[in-house]
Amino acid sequence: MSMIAAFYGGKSILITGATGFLGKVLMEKLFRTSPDLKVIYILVRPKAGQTLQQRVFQILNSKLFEKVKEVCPNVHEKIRAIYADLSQNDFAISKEDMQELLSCTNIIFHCAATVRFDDTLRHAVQLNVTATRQLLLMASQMPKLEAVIHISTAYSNCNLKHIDEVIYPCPVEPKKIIDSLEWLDDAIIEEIAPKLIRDWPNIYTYTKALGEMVVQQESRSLTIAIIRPSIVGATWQEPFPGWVDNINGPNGLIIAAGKGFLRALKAAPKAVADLIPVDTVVNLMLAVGWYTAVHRPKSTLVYHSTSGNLNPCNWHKMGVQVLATFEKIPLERAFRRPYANFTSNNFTSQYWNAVSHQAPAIIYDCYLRLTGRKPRMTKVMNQILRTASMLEYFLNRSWEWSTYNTEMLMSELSPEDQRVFNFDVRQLNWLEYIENYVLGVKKYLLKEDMAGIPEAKQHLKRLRNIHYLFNTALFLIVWRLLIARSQMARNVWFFIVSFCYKFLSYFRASSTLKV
């Protein structure tokens, strides 16, 4: 029997961020492998007019939890939704609920965070730093607590090339930043933000690094571990391949490329696409929770959940597989396509890239207007280009993450636990995974019928033709302007025309002789 699954039996577990992508998969795995756990507390706030119970029902009613309902029919009775707002003091949790959490919780999984790259410094610090500090203060008052698992990101120290499984110091103490944000106004905060984040690429990665420092400083009386996943993608194996429910990160780019909206992306083709399946991350989380509670390490251990050092895949290979899957063509043919290098860094400039995408979108919107439909392509294209711009830093670089602790933990597991809680990314077949990923995006995120693939291919072909037509027209206009203004350009043009005429004449003469 699985020691890890048995460990979570009878436990009361608190999960922050349970309504997010990672949190949902974590709950599903816990219920499916340890159906006799006591309760899972989730911190939730009403959203879009839904009550807490309605949000829980919506989560449990999704396809993700179909298998759970077979092994744990009373799953709805084991989820205790507690009203909370992580941006408020004490999370705005009621006195009665707080008392229950403090007296009953055995394990904490802290997954909640803002993952927006362009978030304000105030909001990001509140959710990624201050909320972590408040949660650890709560944890220190829990007499039955066995372990706290804090979810960070592998990019919290992306200002470094080689990253070890250690907590790195930040230039400014988290407490000083938290205190200063209490009295500084928003205009001053936004002005000083670039100076604070220094060589971090965005607010998200910087505040996650600060959050790790808070864990190190505030966890003296706690048994705690940190997990750093890289880019979290669709499920690999569990509960079924390809499940995804949001457009964050690469998901939006997959949709844009598959729909024909995104024809080029400024990236280094050979840079490692450090994608990690969400179920791999969850399996590591549960294994770390067990190991931390049972073995109680003397220091805070950091675990990297990354793929690049053990089973690398570059952006070029991934991009071609995405397009091959969307168009349902053999992979060998996809590599020979003229757009196979759509992740290449060889495109002339960012300006040309933007123009060559936005102008066809404007043309397509004109077509939609003429056919009586609502124009939407320009707005979609602007959102895609904005997302691509924010991801550019990560698409053009590779990092080296050490995985000593992760591999150590793997060796500590029994064969049964290695099977049930598999986080060995070396077993991952990338081509198979990416195909399931793309199909999962179509099926679970876009809600598209797989029978509609021929129609989708025709749509993709139309958009591609518009793109080619626009680029050809733009080239001819630019060339015509050059001919009008430059004697050299005219000479080159006359040479090309003369050469083509002579070649055709020679070809025609050769054909006549053969006859």
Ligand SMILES: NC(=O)C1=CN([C@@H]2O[C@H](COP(=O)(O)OP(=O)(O)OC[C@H]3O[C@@H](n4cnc5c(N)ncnc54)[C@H](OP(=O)(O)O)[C@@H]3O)[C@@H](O)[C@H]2O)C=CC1
Given for the second form:
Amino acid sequence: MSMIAAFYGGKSILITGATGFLGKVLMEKLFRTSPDLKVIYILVRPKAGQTLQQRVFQILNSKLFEKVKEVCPNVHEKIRAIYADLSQNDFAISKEDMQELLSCTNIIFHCAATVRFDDTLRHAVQLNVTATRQLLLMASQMPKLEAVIHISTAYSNCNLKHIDEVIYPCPVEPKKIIDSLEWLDDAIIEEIAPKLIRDWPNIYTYTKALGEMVVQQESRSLTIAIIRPSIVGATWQEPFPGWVDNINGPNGLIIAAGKGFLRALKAAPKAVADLIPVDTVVNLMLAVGWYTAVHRPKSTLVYHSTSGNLNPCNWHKMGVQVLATFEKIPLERAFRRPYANFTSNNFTSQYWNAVSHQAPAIIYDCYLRLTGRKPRMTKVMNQILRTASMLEYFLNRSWEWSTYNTEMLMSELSPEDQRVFNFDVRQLNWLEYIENYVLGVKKYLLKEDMAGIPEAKQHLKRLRNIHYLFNTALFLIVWRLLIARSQMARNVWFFIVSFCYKFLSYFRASSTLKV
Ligand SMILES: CCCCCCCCCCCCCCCCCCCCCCCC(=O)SCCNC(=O)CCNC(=O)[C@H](O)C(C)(C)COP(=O)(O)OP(=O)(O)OC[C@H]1O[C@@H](n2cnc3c(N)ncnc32)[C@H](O)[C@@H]1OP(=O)(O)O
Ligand SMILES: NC(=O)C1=CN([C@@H]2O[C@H](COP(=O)(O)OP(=O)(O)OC[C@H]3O[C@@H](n4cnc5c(N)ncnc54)[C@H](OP(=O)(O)O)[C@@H]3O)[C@@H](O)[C@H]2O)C=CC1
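Form predicted together with this ligand, following the form predicted on its own:
Entire complex below, previous chain first.
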């Protein structure tokens, strides 16, 4: 019997960010392994014209939740969506709902955040710092509360090279920033933002670091733990391999590479690609929730959910495997044949951007214009290049994250719990994982049919022929122009032709002699 699964039985669990990538996988696992849990409260806002109920309905009826319905048929009754906007005072939760949350909650998983790298400082602070503070104030009024699990990121201290499982102080007090945002206007905030974030690469990682400081300062009587995942990728094993449903981080790059838009990336080929499967993160979260509530550690423990120090993989190896998978299972209607060129050199990277990205986009847009259609490829390409440049910082560096607490926790689990809540990333086979990942991107994200694979392969063959034809034509044109204008080019040309002629004559003569 799993102790962790039993622990969540009969519990009332509050999850923020339950409609997000991590939140959905967390809910799925909770319902599947502890179907006798009492209730999961989720704080949700209406979005994209959908009510709360419609959003929940959509999640529960998705492929991800297919197995849950078998073990927990009344899952609809066990999920209670509460209207909330985390950027508002008191989260805009009604008095009755707030009362219920305060009196019933046993465990909190705080996943909600803005993960955009380019968010405004005001919004990112509201979500990643102020909301965390407010949630902890709520938590301190919950008599039945046993543990709070705060989800941060392994990159919250990416200004350091070696990162321990401790909370590092930030140069400016979070409280001071929260207070100043109240009276400063937006223009001034955006002006001071670069000075505030100093050596953090973006507002996201900076505000996540502030969020951790808030956890440390507001913990008081609470039992809290922090989990820091690195780059969260598709599921490894559960509920099935390769599940993924958003375009963030690796996913967008995999699509852009598979469609042949992105063929070169400014990335250090040997740098560690610290991906961590989402189900591994969720298993650690549930184990940490159990451990924190049962053992009540005296201080706030930090757990790294990273792969680099236990089972490292680098960008080159990952790129090769992504390409190998696209050979077998190509994406439909590719723009060009997939290719991956990783370089950390500035000049080479700019060269590849011009030749491999911008030039084909411009040529294609000319073709669209000539055929009376609206040009769009340059815009798409610029968007992809903007995204790639935002990720560059993370693709050209390696970090060392220590994992003492995570390994300690692993050793505390019973063999059954180690199996059911496996977060031992040493068992991960990267080649198999990446193959399932790419397949998952095709199936669950792009919703492409496997029956279309032969046609997709045919399309790639056509693209290869067009590529050869184009290169040959280009070579001939350039050469013709060169010969017309330069005596030296003409001399070289005559030298090559006469050399080939002599070689062929010699070859013919020697083969005639043999006969
Ligand atoms: C050589 C060729 C490549 C070969 C590939 C081989 C594969 C190699 C293996 C896999 C590669 C893995 C690389 C991973 C690198 C990831 C590093 C991540 C670092 C993590 C740091 C911390 C991790 C975290 O804690 S959390 C979460 C991370 N957060 C994010 O990922 C959010 C990042 N996104 C943003 O901040 C924004 O989307 C931004 C700024 C990039 C763009 O904003 P903008 O307002 O301009 O656009 P959007 O409205 O958001 O989107 C417009 C458009 O672009 C599409 N899009 C969005 N994100 C991506 C993306 N990552 N890649 C590609 N496309 C993306 C989006 O869908 C929109 O499309 P529409 O068609 O217009 O709807
Ligand atoms: N994905 C990754 O690679 C990594 C993620 N993390 C951390 O994990 C956590 C979850 O990330 P992930 O699931 O990927 O992110 P998502 O963007 O998929 O999910 C974010 C969640 O936060 C919710 N949210 C955002 N703003 C508000 C708001 N104003 N009110 C209510 N809810 C809101 C979103 O709700 P809605 O659906 O309404 O937008 C969504 O449920 C975050 O804390 C992130 O920092 C850490 C490392 C890596």
